[in-house]
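Encoded as structure tokens, the following chain is the form predicted on its own, with no partner shown.
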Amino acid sequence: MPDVILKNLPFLLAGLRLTVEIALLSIVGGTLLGLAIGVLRYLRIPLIARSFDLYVVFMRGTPLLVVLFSCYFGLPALFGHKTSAYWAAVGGFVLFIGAYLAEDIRAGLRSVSPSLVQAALATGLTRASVLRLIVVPIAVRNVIPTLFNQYVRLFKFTSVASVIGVNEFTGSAMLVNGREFAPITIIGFVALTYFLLCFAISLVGRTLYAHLAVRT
């Protein structure tokens, strides 16, 4: 390893922790966000799933930044409650990525075949349990790559935490870089450690699908 990256490596893991904790917060927060909204809308409560439909297009069309902008600097203005740049972060991850994760879970729940729904109330189950026990577990099953490939997607999501403060892990290397001024090697270290990590994400994800899809 090179020398510029050992001598800031206690640096630069600090900043690869902070990384993945918001990560795993996120991926936590976003997923439950997501399944919340992804069933309500799937239900087609006449209100709530109009409002929340809205939800999902207003943060599909809008770029991450502004989402952790408003989160940082907005909401604070608005509520008057300061917050740190770490749980902004955090908040507006979970924000952003749980409207991308409702519209996959919605699309999970109708691949849910209606003749399995209707034989299972005919069974006697009433219609909130075969939501739980059954549609709601096929269906996340279904899309469990999709899922991953989300999580993926916010793990490199997180670099941009840095430009509201947070010492990330690329934030952190590009003060060492500003310091040592050896960007290949620093960038290069960078981009291999979140290949390796988004590598290993991507595994997870096809291991629990190989052993979870639902075989028809």
Given for the second form:
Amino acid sequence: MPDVILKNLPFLLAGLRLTVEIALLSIVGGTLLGLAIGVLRYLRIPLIARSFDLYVVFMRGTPLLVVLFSCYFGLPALFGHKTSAYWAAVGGFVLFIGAYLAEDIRAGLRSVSPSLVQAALATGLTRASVLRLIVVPIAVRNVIPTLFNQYVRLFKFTSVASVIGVNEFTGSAMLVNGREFAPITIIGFVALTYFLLCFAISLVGRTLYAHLAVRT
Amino acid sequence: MPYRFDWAPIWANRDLIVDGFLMTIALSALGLCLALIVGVIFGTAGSSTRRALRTCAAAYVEVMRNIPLLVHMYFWYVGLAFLQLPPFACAVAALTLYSGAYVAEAVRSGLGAVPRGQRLAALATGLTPRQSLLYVVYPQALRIITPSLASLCSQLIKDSSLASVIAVAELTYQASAIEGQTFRTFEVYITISLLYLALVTVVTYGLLLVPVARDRPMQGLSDA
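Next up, the form predicted in complex with the partner chain, please; the one we just looked at was the form predicted on its own.
Then the entire complex follows, led off by the chain already shown.
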């Protein structure tokens, strides 16, 4: 490894740790949010489903950077309570990716064949149990590839948190660059690291899908 | 403390917002055209019968797709600072190469979805390989991938907001500037969110209306 990288490695790794942390929190939070909204929209509960439609359309039509700015600068103005850049970023990522995941999960839920649902209902299961035991597990396992695509997207998106002042991997790399001025080396290192990690996430997705996919 | 909305400062700065909106449109339009060209080239290479071409295309797609767009932008703007490229050119280059990889993947899957017999039949009627690709295979592939192209297009428009980080005066950049002067945070970001939403909606639905994309394959047969 080049000297510039070696010398600043502890600092860069601290940034990378922050990136992974933000990504994991947002993935878990976003998946839970997406699952909740996806199921609510699938069930077509009047009014609630409609308002979440609005949320999904709005979020999917807005750039991530604008969502982050709104969370970081806007929410404190609205509630009179200052959030740290870190939590504003996590909140923004969860809200943003949640909308995409909700849409993917709803597509998965709708792909579960109706006759399966009717058969389950006919055996005497309640509607809630049918949803919990049959529809959601099958749907989630079927959309694993799409979910992991979104996770890769999210992992790349975490770099945008540097714009609102979170010193995650990209942010700390640019700080190092400001001090050392070796842009090609540093940006090359950053790009390579993101590439390897994103590739790893896709590999995990492919492996999980190979093991869990529902074969009918 | 309830937040009191005040839209007057936004209206006062409408010139900046319009400028930014036009810049966003220019950036996205140029990025999209170039990304389509790059995407068709690498997508065609990716579905080629030659292994070397396929490997090249796959390498391009994987490398470009797995690096954050922000890092692409920094690469052109900071990494290649000695070239002194204007920020707009850096943003276009980053958007083109990044989105081009997604387009390439869509084109490749579209070409793969056109039945093999179509190309063989075209060749059998005496069309040259280039003609059969151009007049028979590409149009059918285009119909298949129009929905994913539309969503890539809306993706690109939203991604163009990252150009504000490297000082391209597009919509998000102007919004930050207005926010910094007036502190009407919510009003500014709601305004530009709606503008982005409108642009994305118009472009997405507009693309689905393109005649070649709308026609069903084989439709002509049932009419005849």
